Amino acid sequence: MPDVGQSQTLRRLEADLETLRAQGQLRHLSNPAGIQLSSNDYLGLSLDPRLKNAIVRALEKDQRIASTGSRLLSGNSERWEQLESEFAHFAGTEAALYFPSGYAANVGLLSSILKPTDTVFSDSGNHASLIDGIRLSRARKIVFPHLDLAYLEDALPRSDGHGEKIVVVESVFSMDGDRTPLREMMAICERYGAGLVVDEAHTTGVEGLHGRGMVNSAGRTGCVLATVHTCGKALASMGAFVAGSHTLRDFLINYARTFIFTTALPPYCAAHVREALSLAAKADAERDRLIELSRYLRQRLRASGFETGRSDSHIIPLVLGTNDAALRVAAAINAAGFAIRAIRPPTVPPGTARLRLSLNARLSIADLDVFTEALVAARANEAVRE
């Protein structure tokens, strides 16, 4: 006898997928070939053989391959604790705690430190992991317009909650490539007694002295409760650190569900991250190269009549509007030899489908020239279509 409940559920799922297809939002897994313009491998370390060698050495030395459990059970390792200590030194904090992913770090951090009586002020451009962590906390949420510091400064003293006030931002925003003015943000938080959480996903390894991030460059003040440092981007590895005080680390070990109930990554992964951190700290030439490439491409695009928004980083958005336009232009650029994907709602607001150009230090000026020419040609085809 057929399972009626399952059939009804599957029909609903199929209908939801058909709605996405009709709206030009249905996603598929693929591996676009060509010169990479969508990768978060900002320093180009993913192809560095020293990372592979670090893993091989660790596998040869360690008796076990799997972690065998969560870190509170059987999955802890001296490798992880040593790496956390080293990363805290790198970030300029008392302590750090490693999570298996950036998503897990943000969700675990915010869902545990925020309480229902607290008021959290979240930038409208924040990543989904930050949004989900806030939702799970059940804290009172005020979403302020993207990087509108005047709005935030007006809203903070007006908040009538009985708990703490905490501001949550990214240092460089993943879809718009613009930066939070951290010194000004810290001053506002200090003025109104608010804590600050900064996601440094796109700046760890890229910004600041030895790639330590923007908070380190701005001068970490007492209002900064935590910074989150993703390893799967410029560090070409996996996982993420939450960096802050010893108290914060101990609290997360006891209350962050995405840490407590997650099987630890194998110890050899710690060797991978450690080697990546060492390489990134020495990658001043690659950081300078990334700045040069980003500046050059923005100038070329603007000179060709393209709008790059407020980007002032290695992430450059090209907003194309409709989902279909973004898909067509992405297909044309793929055909020209570049690996890039269209970014569509709900990742970005409706009507702002785009190409998100994510540069890396292995690109050349010649690559960017060919890309710009292909983009101009794709725009001309779109004009003909209209």
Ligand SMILES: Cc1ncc(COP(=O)(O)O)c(C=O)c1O
Contents of the next structure:
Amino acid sequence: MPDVGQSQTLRRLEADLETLRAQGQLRHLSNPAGIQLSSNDYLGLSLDPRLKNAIVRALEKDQRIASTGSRLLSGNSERWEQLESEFAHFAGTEAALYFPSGYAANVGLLSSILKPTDTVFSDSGNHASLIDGIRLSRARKIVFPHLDLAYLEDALPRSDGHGEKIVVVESVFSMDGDRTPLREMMAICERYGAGLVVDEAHTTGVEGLHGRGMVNSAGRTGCVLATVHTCGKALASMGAFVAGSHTLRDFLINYARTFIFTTALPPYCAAHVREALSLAAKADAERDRLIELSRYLRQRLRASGFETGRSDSHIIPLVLGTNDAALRVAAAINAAGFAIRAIRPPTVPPGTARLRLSLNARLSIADLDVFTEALVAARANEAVRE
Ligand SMILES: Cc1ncc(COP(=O)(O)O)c(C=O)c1O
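Please give the corresponding structure for the form predicted in complex with this ligand, as opposed to the form predicted alone shown earlier.
First the chain shown before, then all remaining chains and molecules of the complex.
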């Protein structure tokens, strides 16, 4: 029997869940089934047997299977340090530091490099991990309208804090599939003496020469403090690198709490990420295919009258409005054989519930045709309801 205090707390949790249920926002877990239209395995590497082989080889070689501690205690391994040097070379930076997830990388980075006297300019479309890192830092925060560079250009010179000015953006935004014009953004930051942090979660492995990301292809200038490259998406593995200067790496090893106070991943994971990086760097055919599929689907959807926002990438939002409409359309698409989930607030702004289509190089044009037809049928059903 829970004691009185505990049962009161549980009642409050129940009430909070009920609120979500009433708003059509209750989340639940389900196992993906069908043709994947919502995974971040953009290059389709997650099924590649070479990844499995790399892990098996590492397991056969390493005596120690578990990492046994934080990187600063017993958990370090040459495998991680070698991988970090290789990643820095890939990203075109002096150094890189690996975190066990992209969430941990963003929170650790922003909560440590920002000081309460700093002013941070954060795009309103930024991912929760960036938002949480900024919150923890207690820096003064100015959220600028999504991709509104004119707003930023106006706000930067007006902010009169004592500390540094730092702009935080994603290269391709996770929910909208649109892009930060990085050359312009870097020019603005240079003009007003601001530092820039770019989350390349959705562009690492996908954009630029050998998949090195958008900052690399735009030409990294001095204002770029850090780029964040997650490995759980196109790199079909796990964790994330923060890439930047030697000073940044040393600082994070000493101050980033999500690096210091967590058990390192086992060393065989480094072999997995290393192989994934090498496969991704060579995956030009998959990158070309992804562009082709994305262009095709965007064009088909727009021709069929669907709203896909400013998407210009392999992530295509299909904004449906209400939570219920998004849930119904997702269910109809699932029934047609596709794995897709409705994305609802607070992940996206209220009233913009959607399907987030994320393409991968293993899809075929025929898959996309069948999907579009299923979508048109689902829309017709919605119209009948109105
Ligand atoms: C833009 C962005 N940054 C960071 C993350 C977090 O990465 P991870 O899933 O490796 O924690 C995500 C994950 O969806 C993301 O979309």
